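One chain comes next, on its own, written out as structure tokens in the form predicted on its own.
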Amino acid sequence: MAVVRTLLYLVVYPGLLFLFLYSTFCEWFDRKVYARFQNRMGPTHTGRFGLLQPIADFVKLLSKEDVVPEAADKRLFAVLPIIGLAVVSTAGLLLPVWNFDLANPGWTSFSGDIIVMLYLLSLPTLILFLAAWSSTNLFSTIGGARVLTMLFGYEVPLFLAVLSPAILANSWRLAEIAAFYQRKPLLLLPNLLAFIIALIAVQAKLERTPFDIPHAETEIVGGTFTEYSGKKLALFRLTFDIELVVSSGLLAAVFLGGFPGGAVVGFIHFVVKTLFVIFLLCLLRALTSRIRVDQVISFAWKYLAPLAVLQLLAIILLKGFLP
């Protein structure tokens, strides 16, 4: 029993296929939101009220034609989409999706996981890196540049304020951590900066609007998937939006403490959350426009990097007076 459990966790709940189905929802909630903010409709048509498009878009890619540039390293080129799937999916696992009993937390579950999820978080920014410069196209490389240059920006200041929180609740496991703040939920007020710069960490980590300078359509085509299609796109898709869900249950866990009940009242309240991070992404999308890769980067070391340096020293010192 102890492996079909395994089997079904790594699988099923909360394993891949809730990702792939929990990941298209997601993006349709966001794009339905988006188009709202922007008074459109979004998806209509495939399915109920469109929830089915994400779905639609991945299986239409996965029929188109799969075209490899000639020039280009075709392994690295084929292989790269398989592990950035995979890196994300591997981060999913370690979520916090229900209520969490300390004493018997799960085989996926240990101290240090939250260093081990923003380590995996991290990888598929390479990952993209290496797929723009396989490709040997010009967009694919200027894009490929731009992935790398806005990691040095954001990277730091998302560590710092993610880590924030943990240290107040002295524990680097997510489990632990988003029950410290549902025990004393009022000790979330303090972290409520580090929950602004993670927010704007995230989204530059996700490319989104401001931050899509890698993927800008109107500078370099596509810049980091210009080559790519078929289902190698396909699969990057379906990581970005594997990616959006881990991120936001990441911030979810440790910004807005955990999700108390049993495994059907975590698991709404895990969605809850997840959507709400969801929708201030989308919010903050919908509010800006595009800018160039030099203001991410000074944007992030002139006043995001200071603030969270600011926000740890302000937790270390209240962790001092804590009882």
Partner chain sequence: MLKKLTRWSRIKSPWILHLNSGACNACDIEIVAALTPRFDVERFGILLKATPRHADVIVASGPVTRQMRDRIIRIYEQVPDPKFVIAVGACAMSGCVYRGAYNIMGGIDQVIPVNMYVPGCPARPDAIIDGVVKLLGKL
Given for the second form:
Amino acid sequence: MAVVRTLLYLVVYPGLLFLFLYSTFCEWFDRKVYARFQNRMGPTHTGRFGLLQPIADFVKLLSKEDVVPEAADKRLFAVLPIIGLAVVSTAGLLLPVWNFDLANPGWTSFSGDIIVMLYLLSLPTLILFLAAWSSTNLFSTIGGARVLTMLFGYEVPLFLAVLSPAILANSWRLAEIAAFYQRKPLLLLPNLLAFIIALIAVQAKLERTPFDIPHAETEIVGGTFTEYSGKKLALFRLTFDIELVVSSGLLAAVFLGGFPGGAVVGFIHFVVKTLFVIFLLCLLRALTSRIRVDQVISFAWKYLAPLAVLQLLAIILLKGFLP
Amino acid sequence: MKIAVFLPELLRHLFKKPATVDYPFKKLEVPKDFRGTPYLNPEMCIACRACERDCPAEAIEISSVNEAEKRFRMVIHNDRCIHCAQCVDSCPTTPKAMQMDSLFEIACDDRHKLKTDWVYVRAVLKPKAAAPAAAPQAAEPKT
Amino acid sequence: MTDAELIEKLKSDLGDTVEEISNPARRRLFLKVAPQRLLAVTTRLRDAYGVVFLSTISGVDNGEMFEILYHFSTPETDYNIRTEIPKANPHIDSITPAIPGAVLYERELQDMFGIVVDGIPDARPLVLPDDWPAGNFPLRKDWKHERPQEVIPGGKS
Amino acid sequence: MLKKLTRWSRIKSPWILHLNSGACNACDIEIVAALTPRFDVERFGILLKATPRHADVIVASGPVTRQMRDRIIRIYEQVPDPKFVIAVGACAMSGCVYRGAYNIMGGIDQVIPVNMYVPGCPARPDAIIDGVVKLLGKL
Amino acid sequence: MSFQIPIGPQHPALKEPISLRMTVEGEVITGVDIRLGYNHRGLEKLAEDRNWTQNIYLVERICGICSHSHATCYVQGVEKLMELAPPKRGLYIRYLVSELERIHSHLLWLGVAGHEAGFDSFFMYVWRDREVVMDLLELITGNRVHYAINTLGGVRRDLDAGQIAKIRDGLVVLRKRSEYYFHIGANEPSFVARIAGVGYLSKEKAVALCAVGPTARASGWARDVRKEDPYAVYDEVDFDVATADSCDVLGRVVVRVKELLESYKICEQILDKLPPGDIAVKAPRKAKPGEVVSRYEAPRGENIHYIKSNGTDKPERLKVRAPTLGNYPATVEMLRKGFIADIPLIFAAIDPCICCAERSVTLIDAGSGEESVARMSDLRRRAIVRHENAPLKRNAVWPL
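Moving from the form predicted on its own, what structure would you give for the form predicted in complex with its partner chain?
Now the full complex is given, and it begins with the chain already shown.
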């Protein structure tokens, strides 16, 4: 019975199938809101309100011819999208949506899972770099180099920013951090600065405007994905969508008080909070223009990292005054 | 320099009706003088070839089918036409034998289908006198 | 300074380096110069009259001769320097030492008329395709080309 | 069932690649105008893609210049199957005013197979949408 | 490590085929080479065997953005050759369209600049409002682009009161929006960070390399054909030449927005002063032998046509110099020592109109995969098969 339940967890809910459906919904939401910001309609005619648009894209890409460049490292080229998908889906399992019961935690919740989560979320970046490098295209190579350069910019501020609520909650477990803030919602306020920093860093991690430098289409064509087509491109797009869900889930769990209230209410909390985070990310995307890669680095180290350290200091001081 | 100057505009438009027109389901209106596709009014044509001479894109071809009966054939190549309406300006008859309509959605998967073809009898300048004789043969638009 | 005054000044200044100065319309001066003196006249005009802006260079095929026109403009008037070279031996000096921006137009001149510009810093073809057969200069009047046969795909239906 | 699904997805998500083979810019600008709020082809899931590898539909404009001919064939080869070509504007169909120029090979269909012709000089954005709709209706 | 990247001829930043070959070290450009020719169509040769009327439409199709400027430049010159005096009303309508075209072109450019900088919302908003001026142009001329309003000796269509009222309304909207975009462009931090200080071109260099139009004006060199060689109506209207002295892409944005505002002013003055009367005079079919140099300030800079007639109904020589060609040497200068990320912006900042320059740059395609070039016959056969298998259904409705 336990095996069946675990399998169900892994494959259906909250595992792959749910993540797949929810991430396509999030992509639709993102595109639609982005379009509405721009006074456009966005996807409308695919399914109701265009809800099925990401699925149509996905299926179409699956059914397309798969071209592998002659010069590319074929095995690496083929296997990377699958690894990327596996990594982000694993990270998705660590979200404290389903293991809300603190006393009886599932095997996906353990002390230190926040560290594992952050680590799993930085893996796709490296996979992206490898993917770009293995396709040996000039534009992909430049894109890959930009991916790595950006990694040095946003990773440290993100870690520092996520650290501060964890320190305040005195725990390395996502579920416990969430539970702490559910008890004391007012304490979410001191973390506001960290939340903003984390939002910007996640935006950079997801390579969305203003940080879409690695695949800036007006500069380096398709960037990292220039040579990917068909199934592999579909998997990469799915990877990014799931990463969007997982990182917004992480931000919601850490900064917005998690998803309390059992299966149904918790699920509603999950949807509302992740959509809120995605909305903010989308607003950021509509609001800004792409900046240069050197500007990303200097912005991250001149403003984001010092602010994150400041936030950390403030939190530690605050913790001293708290009972 | 301010932060997020674009924000009010974006938020204002979030709940506004989009500027999008519902095109394929609701046709757009074109202004009254819109230059669409050229067509021939065969009763009026005097086969002077002014339109053929002035067409910049070789879109009009006039050939003689039967010199004795004064039967002519005009082919308008809509795949070459640049919709400049110079043929209408060059046409010497009143009312004009060459005219433009406002049709522009003529996308097609075959270039042969984009040709418009007329066989007509050379009309005299006063169409009323010539109309009875010309009527049976004239105006056979084959599309 | 009106055009007429300017012509007087140019005549006294440049002397017999300029063969002919005409003024067919307002603000349009046409100077005729021998090809050997072109660079000297251009440099003189640039230094003394502020003629720095080269609009373009046009070539015209007149049968036996190539006519080359250098169109300059200044806020006061437009200078068009005309020179003629024989078609049998089309050589002209580059004016890039005086006007660096002329290089594109001179390259175009080489492409289209087969005029050899001596002293051009960059002599690669500018506009013609890579697989263009050598020795074909499209803007010469005696050059004709054959239209490729157009095949319309699909049958009549 | 699977066939129906792929067909549906193909109709619902045509990604386009814009290819200019020597056009005068008018058609290109009208194609871009079709992406902007007034016409917004994203309603139908149409996205403008940057690389031929991601595209399904090549939207070509302009007469084929001699220099571009081989490049067009190469770009066409790079688009993964199944692929479709839409020729937008009179130049892309037949060369229009440039017919007979020494550097023009004729319309796009002299070089690569074309599935849909959209007349107009330039084709209006609505005519382009109309062409895309007819192409998709044909699938 | 230094390597070469090809940009174009098929590249998302370029709407037209041109090829730039950049030698880069890391992200910094060390060398630039431009190869034209992808868009070369042989128009000048073609013009020699078309008659004067056909050539109006031919030169109009040099460029789809500044089509009216080429046609006007040509028509102006031919009218001088034929010694025609177009009626005042005709001239006013002609230059009204030319100012509206400048508005459309600058708005288009503003949007493209936003797009190249990755600022898609800005692009979308600007293009949405550009539709206003497109509608006005369609209203006046009957087509959105390639207005075909010029004819030898005047214009082809008259304005009525209803149209004038609509133009006035449209101008009010456009002016308001342009001022707003000026505000955004000058204040949005991420946008300004991208364009300030990028693509520096000093005034000395601009003069030496014969830069034209807004590129030259943004380097502080106030040249405008409308002011220095006023053709037709421009000595009767009041306007200023917009300049900026920051010499970078930001300066070019500022110049173009200022020019937009000037254009609204000119349009309003033209509408106020619009005289009654005829719109065209009849033109002969043949021109007297002679030559003429016709200059025109297109949205991108000085446009110059040299027309020579030999007394027949066809020109002996028609030489077209479009502004973009004049800006290439300056572009190469601007790109040097820039970043890869700046290429599209700098290149877009001259508002390149490659079809105007009608020449083009060496392309290497985006994909580097192994390609086998299919034979033409092969492709054609495939096309035929496809045609046979997939007949267009009558009234086929897209299942939505």
